[in-house]
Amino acid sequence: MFGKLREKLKSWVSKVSEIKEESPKKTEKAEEISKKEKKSKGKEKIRPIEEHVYLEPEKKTFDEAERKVGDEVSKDIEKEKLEIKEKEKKHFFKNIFSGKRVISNEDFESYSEDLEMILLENNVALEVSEKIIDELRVKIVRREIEKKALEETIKKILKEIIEGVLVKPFDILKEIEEKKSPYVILFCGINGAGKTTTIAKFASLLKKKKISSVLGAGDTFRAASIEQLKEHGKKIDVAVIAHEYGSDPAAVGYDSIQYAKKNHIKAVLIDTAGRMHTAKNLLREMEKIKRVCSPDRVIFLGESITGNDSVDQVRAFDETIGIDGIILSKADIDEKGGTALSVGYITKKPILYLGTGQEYKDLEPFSKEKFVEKLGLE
């Protein structure tokens, strides 16, 4: 992921660090010395002293000048030329070869446009891209950075910014184990994101951890959704509570909780219809389910590959019912990674898991460190 980011970073660092190899412009004194040198070479006859011009006449007396003849004239010229070069060299090193580089606004602007385009191409939402760029600007513009460490410094700052955008996940497994009464999780998201399959994956994960669970078939709207969840339940040997299609999903959730209490089951995982984020009446129905079931956590399920669409969806659900965490499916086919940054920034909520395949075992805990590593900023 973000391969172009690494390439552009190296290119920009090279551009910012570039040192011009051109020689400094000759001063009038230096030009004068050059002319004198040409005249003096190959001449046996001593020229009158008035033909020679010295760079620092105020430091020389007329008598001293008279004594500088023949080879001594050439030696003196070489010496004075060396002094001029040393002065110019010292000044040049002070500004450019001091080992540090001050990043100007112009330097940054030449890079930021390309950086923004790379972020957008990698499914990072526009407002998130702007935040990352603005924070980077504040941290590096007008800052003195060691030239040899310029690339590493910028990578380190980008890493810190991205880690700051992503909220550290809470330990949901520990929360389930520690709660005495059934721990209720309400899953929400739109159709097609793999919500029902992800719920089954999570139930399978709980079972491996020796945590019991029950599935609530709260999606009473989509055709075959109940059958799909029941089939998953059979495969992983987990009970499913279901009503008829068109029934109240809040009632399904309530009955699932009661079943868990009666049978001493630790977790209740409630599926819901894939509400389109633009359908306000359906979102309000989600509010009812939440009010009746009083879930411990509301988890949004989105796709890693949808970019800005996931941002709009998660914002709508968060504003309507409030979400506590995020699971992103189809991460195995996502080579960009920008959706994770975007939804994490928009909601200020943690990403808990990534769906990485079609099998029940393909649910991977989200790691900020691993995510940043994949971006090549280590």
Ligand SMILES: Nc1nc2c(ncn2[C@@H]2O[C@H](COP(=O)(O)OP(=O)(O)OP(=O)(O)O)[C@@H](O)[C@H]2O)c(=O)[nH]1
Second form
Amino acid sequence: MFGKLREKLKSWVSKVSEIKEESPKKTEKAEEISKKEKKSKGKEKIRPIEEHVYLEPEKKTFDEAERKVGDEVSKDIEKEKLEIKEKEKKHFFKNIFSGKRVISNEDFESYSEDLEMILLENNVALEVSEKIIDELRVKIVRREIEKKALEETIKKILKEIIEGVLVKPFDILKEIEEKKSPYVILFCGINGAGKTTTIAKFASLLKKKKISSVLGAGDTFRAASIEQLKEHGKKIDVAVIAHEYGSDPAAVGYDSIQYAKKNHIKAVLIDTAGRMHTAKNLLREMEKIKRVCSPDRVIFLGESITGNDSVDQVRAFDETIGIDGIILSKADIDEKGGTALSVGYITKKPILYLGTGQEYKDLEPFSKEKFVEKLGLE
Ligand SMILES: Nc1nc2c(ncn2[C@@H]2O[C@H](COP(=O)(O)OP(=O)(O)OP(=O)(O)O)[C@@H](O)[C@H]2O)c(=O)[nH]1
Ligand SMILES: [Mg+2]
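Output block for the form predicted in complex with the named molecule, input the form predicted alone:
So here's everything in the complex, that chain up top.
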């Protein structure tokens, strides 16, 4: 799971950690002077300030650097530059002897392009990639980092940033347990996303936790959908409420809730027919089911392998019916892993579970910590 992204991130982190020995960091003061110098007249004759304030002892002496400074630069700037040079000279030698490293902005820029490509190729949306890179820049550029701990430090910072991108999931099991009347969950998503299978997996999980449930066969549209849910119900020994094909899914949901009330069942899991996020009339049908069943939570089923398209799907479903959380199925066959980041960050909806296979046990609670672990950033 997510192996490709994990490998790529790993090799990127070790590449950055092996950046060649650094010239000393450019201080804020040096940057300020650099700006002043660029503004001063005759600037075209003056070499960029970086060459004066970045000390490269093997290549040039202060005297050489000084000779090349144009006459146009005012004396007070010159004096300030000398002071900075002295300070940075000390800083440079201090870095060498203290075993610390400083990553310059230029170095970071050259490596961040690679990182951006890695993220984009692995289903991380542009907006999210940019956020990750911007935060990383702020956190590592020009910061003194122990040479030995460079790789670990970069990993740790990346981990914190990625955790920050995701929304913390709510505890749905606790919510079900605490509610006195039946807790109703409405599942929605596009065709074949894994709704029916996930409902069966979730009912099986509830059963393990000794929480009773009933399944509502709200997909009255697709051929064999009712039999499919009934088959699951039989296997996991959970009741299924079903009407005829072509009947009103809202009525199926309503009857399932009544059944739960009568039989003191804790959770009602309502299946629905798959529908494209672009099919407005079908999305409106979901509105009606929601109105009639007043679910405690609406859960969107997306596929981990879908990539950026799932962001559009979640948005469309959320705009029409409002969704509370996401389950991403088929994570077991997803080598990229970026969908969770894109969907989580852009829609600001929590991911509750990952579907990790075709068996009932293959439903894994989603947590930010586990996710970064899967990306090798533990
Ligand atoms: N590998 C893998 N396959 C899954 C997972 N979840 C569901 N599937 C498979 O995906 C296919 C579609 O699953 P369904 O549960 O029928 O999907 P659905 O969203 O109910 O489909 P429609 O009712 O047609 O809209 C089935 O073959 C499932 O076995 C998962 O986590 N991993
Ligand atoms: Mg289905």
